[in-house]
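Consider the single chain below, provided in structure tokens and representing the form predicted on its own.
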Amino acid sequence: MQFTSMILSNAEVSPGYWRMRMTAPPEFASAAPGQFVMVRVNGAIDPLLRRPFGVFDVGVHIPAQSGAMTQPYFEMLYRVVGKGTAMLSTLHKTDLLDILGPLGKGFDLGADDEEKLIVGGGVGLAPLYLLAKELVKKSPVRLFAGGRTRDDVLCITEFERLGVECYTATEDGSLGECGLVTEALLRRLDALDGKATIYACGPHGMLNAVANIAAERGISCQVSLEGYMACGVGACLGCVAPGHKHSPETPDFRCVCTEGPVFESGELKWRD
């Protein structure tokens, strides 16, 4: 859908962070975990092209005033790191956005006797949180959020109120333990004896790592590609990703935008 949605509320949540709940359609509220939307950040030509963001949450908003109409929101939350993101904290209540989405395919929730494990640093925590809220009413979940510092890792206060376990590690130990979250994983990876299944979204470098450490111990999982998207819907092919059997000879390319942004891990090609 492509509609106008007003700004209920902005706020930086951590330095550099900042999540911003938005007006949607009732019909938003079907969204799937792991989706996400095209914003177009404001009306003028620069900047030119729209900006995706994982759906962090859908809900209906009650407002303050007594007797006031509910309205069906939708959340997001984005790290300003250019022009689009910056103009986008500047924006108040009630200013007007125009999206188009909930677009992409999102996570398979999988079989319910499995524990979740969940998996996600920085931003990358956005969609994750809509996954685990869906997760917790069949399967155990746990959280492993990492992060540089301790501003990197958002909203644990959030995942822990749906009755989630989190973990979470820090390059500089200002957070949990010190070192990179994957060592957590693999510690209750051990102790589960490979019974689980793994989602994860963040940087490439820890999706790789996730992604090699499902491999070797044969353990379904899904990651979650941040894309640089033109269009969202698969008309610019501009987010492409190496599949697995891409090579030099044999190129193998999977669209970001329409054919995830989740996959199945095996289906990519990682480092070894």
The other form holds:
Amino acid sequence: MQFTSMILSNAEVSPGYWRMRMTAPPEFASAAPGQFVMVRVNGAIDPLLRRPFGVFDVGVHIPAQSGAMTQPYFEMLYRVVGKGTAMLSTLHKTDLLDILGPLGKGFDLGADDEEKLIVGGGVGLAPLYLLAKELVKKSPVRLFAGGRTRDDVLCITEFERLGVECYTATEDGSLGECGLVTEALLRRLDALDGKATIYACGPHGMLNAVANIAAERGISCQVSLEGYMACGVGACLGCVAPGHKHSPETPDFRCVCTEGPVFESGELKWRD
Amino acid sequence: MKPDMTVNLAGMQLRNPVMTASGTFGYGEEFAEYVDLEKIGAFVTKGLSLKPRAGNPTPRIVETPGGMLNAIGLQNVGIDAFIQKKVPFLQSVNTPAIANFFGNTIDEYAELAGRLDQIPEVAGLEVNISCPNVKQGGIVFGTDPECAASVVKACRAVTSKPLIVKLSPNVTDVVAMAKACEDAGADCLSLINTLTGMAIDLNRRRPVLANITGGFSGPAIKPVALRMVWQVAKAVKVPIIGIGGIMNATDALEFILAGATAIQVGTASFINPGAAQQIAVEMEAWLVENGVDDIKSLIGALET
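Having gone through the form predicted on its own, I am curious about the other one (the form predicted in complex with the partner chain); can you provide its structure?
Now the complete complex, all chains and molecules, led by this one.
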């Protein structure tokens, strides 16, 4: 669906990372974890294209005064990387944005009787919070959050409040373990007694490592991809990712915006 | 009074002059949630080839000031899957659906034209002789008047449906191309396709697109498109569809003044999936405000 949304708050939660809360129509409450929105930053032609963002959270704001209307909202967590996101970060409460969404195929919540292992890198945590919120209702959930520095590890307290057990790792050791977050994931998998599903979103290198770990150990794994896209609705075909059968001779592309952004990791092509 | 928005495009009666451009509107169905397809004049499907095509590696698109470059590589489901999976939807919509297609050889063009001719749900054909990304096909046929004429003749021989030829702007003399296609039997000309362009990532010292070059579209190309439509309109008798950076009703009406009978909305549908319908509504409002009772009176009405 397409709607005009009013910004309720837009704040920098860590250097370079912003969290925005915006009004949504009531139907938006049914957004699945892993779905995304396409945001038109302004009505002019620069930037021209919409920008895709994962849905961080959905909820309903209940005003303090009694009798006031409740307001459904959604949140995005974004990193300022270019002109579009820089402009977004300058917007204020009551500014309006044109939104398309929720779009795409989200995470499959899977079976209840297994451990859920969520792996996020940097702003890749964005679509994983709503996922964790759903998963904790029925299963034990652990989060493995990584980043280059402590500034890149976001919103851990929010996950902890859900009852998620959180492990953090940074490449410079400024928060949690020094190194890659996949180390902690591997240790948990070694200790695991019973079944598990991995859910991951983050830099491609991290996803590649996680997908390989899952494949080696025969664990089901879903990854959420980013794609450079113009439309978000399957028309431009800009955002494709190579499928598992892909080779230059036999191309096999999957459309990130409509077939994804969440894929079973086995559906995609990874480096060994 | 409600103005008359209908136009006749090579025998197809359109309720208004607003069409969607190939490659920006999927096969129609993808946009049904955002556009009332029965409020636009016609829609053009993604370019079809005989065999399915997977397209180019990524990155395939990049934004540039006022526009975007794409090198999708003509990814499409192929004619067989089109007939099986996409045509049933076309039947459900009371709006002319035009099939865009391309081949690597003249025989392929003719085979596709012949097969599309047999599909009752396809109201007209648009021949892509101008895609800049496929060396064997587009660039050769679309930039040489004789080659273009051979393609058009071969397609003309096997179809009685309205035959639209989509022209490339990447030529020295677009009028020569237009005349060659008209003489070879085209019922209508659509222009312009994308301009060949390129973007560079300075820090990586590499081209941004995996294909290195791509097709440039969006509001930045409108002046080039207007100029070409105006030049071609003066030189040919067949109707013209104006394409190139149309974002709103003002842009669309400018193309009509320049000589276009209809227009196609392309990149704008990426930004606003409802753009085509909105443009049709706004065009009608402009006619009302300006006391114009028939859109046809504006075709080529530019005063110079």
